[in-house]
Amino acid sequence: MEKNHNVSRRQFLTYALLGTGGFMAAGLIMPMVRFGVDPILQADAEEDMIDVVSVDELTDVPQAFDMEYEQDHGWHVEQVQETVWIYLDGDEVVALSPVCTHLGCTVNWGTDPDNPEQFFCPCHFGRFERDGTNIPGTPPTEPLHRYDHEVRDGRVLLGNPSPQV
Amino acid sequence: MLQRIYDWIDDRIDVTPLWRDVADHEVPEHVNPGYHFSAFVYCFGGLTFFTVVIQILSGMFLTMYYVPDIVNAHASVEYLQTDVAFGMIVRGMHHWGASVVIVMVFLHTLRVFFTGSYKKPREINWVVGVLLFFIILGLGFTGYLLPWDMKAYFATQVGLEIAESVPVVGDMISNLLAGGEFIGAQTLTRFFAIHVFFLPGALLGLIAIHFIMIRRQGISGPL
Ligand code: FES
């Protein structure tokens, strides 16, 4: 009478127990994991253009301006201040991030006496052209990031910096 | 595949006896609800442990968002509950689970009492159990303050008044608990530290002792 079953009673019970147990454990763990990984699944905040400076103040020499905005930290709103290098290239506004593309130090315009017409990073002597292009032979491997910008009623509004490659 | 990975490890460090020792132990007929339904009363200890595990897990996740600071505590709880996915569920688990643990541990204590399981040779385990009971009450008391809302504040005020009513050293106990004369920033950080580090540490240690003793002494006989 007893057939040769492919799945023995013991195996069946093991599977059934593991299955139900696994289902229950997943039901408990899933909400917690989803809760924990929420930051990477939140929709990116849409880009707000921030009023930084009047076009009249700009020249063809890069100048540092402060960009102030509010950053949403979940339960806290933080006032953030960033420095941006802005200049006029003909009629075109160019806004460059001061964050060195080597390891993230802050670059300055013309502080290297040997290269007054360049951005200079004091950390490992990285240098960049006026348009942000990295100078070959110095540590940085890509140009300074450039801010999205908009000119409205004679004011310069900036968005987010993005790589200019 | 899994079997081969297991064999590879087992070959080298011989893990089988370890988990065999944990997994294989006799569960006598009188505690198996499959034989006598009334034996479900023997499940309360296991259920307590199960809810404690849920409390630890959900608590670990809650601390990803919670800050024990009087300015931000309430706002962070509100944020994690309303703006983070499944926040309501995870906080709900911890909130309701806290009550469930206390109910379960109480029922477990009653079962041990009425089946006389605390008698020789299990007296030490009874004492450890009572300590665990107090630790769980302590976790409930300290956790209650953390959302930093009105209910939390006034419940803690009452709790501290109760501590103050202890003769002679009452004031000292209350100040030690609150980290000062009043409930404030220092109380919140203190309660947080006690709630997430001190008491859980003690809880895990005593639970280990509790379980090892059960395995050494076996399950108490039928009534
Ligand atoms: S960080 Fe600027 S050169 Fe290295």
The other form holds:
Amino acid sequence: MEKNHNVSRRQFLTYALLGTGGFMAAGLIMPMVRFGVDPILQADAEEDMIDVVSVDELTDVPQAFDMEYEQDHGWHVEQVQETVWIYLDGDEVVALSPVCTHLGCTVNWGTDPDNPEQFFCPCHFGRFERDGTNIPGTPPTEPLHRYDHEVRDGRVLLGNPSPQV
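With the form predicted in complex with its partner chain done, generate the form predicted alone in the same format.
Next up is only this chain, free of partner chains and other molecules.
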């Protein structure tokens, strides 16, 4: 005797709702799992340091140096080039981000004829002291960000920029 394998309408709707609900639950859970696991898979911070310049090339006047690194976006790797301002303050190496903290324009050293010993942002006339401190009364509300750095074998290695607070 042959069995009847027909699916009732009630069974079909149950299976369809279970499948749709499972798909939606996976869509919600996968980003949370990725968020929790991703920091474990990151490389050490020490490996993220980028060799930029020899200490012998530095002076007490801020100089612009280019640094290149690969940035992994997950689906592709991009070659990124950034500029950083580096100078010697006594024996200490100071590395400042060229990004204005007002609206993100690029600051330059000594380009304002009225204030040649300051960083100047040409977009909104923001000014910063040599150590990156913002000048009161100008648009920027916080100092230029400083790069984490270390000197190894006479070379300056830079990490990520962080706010000076």
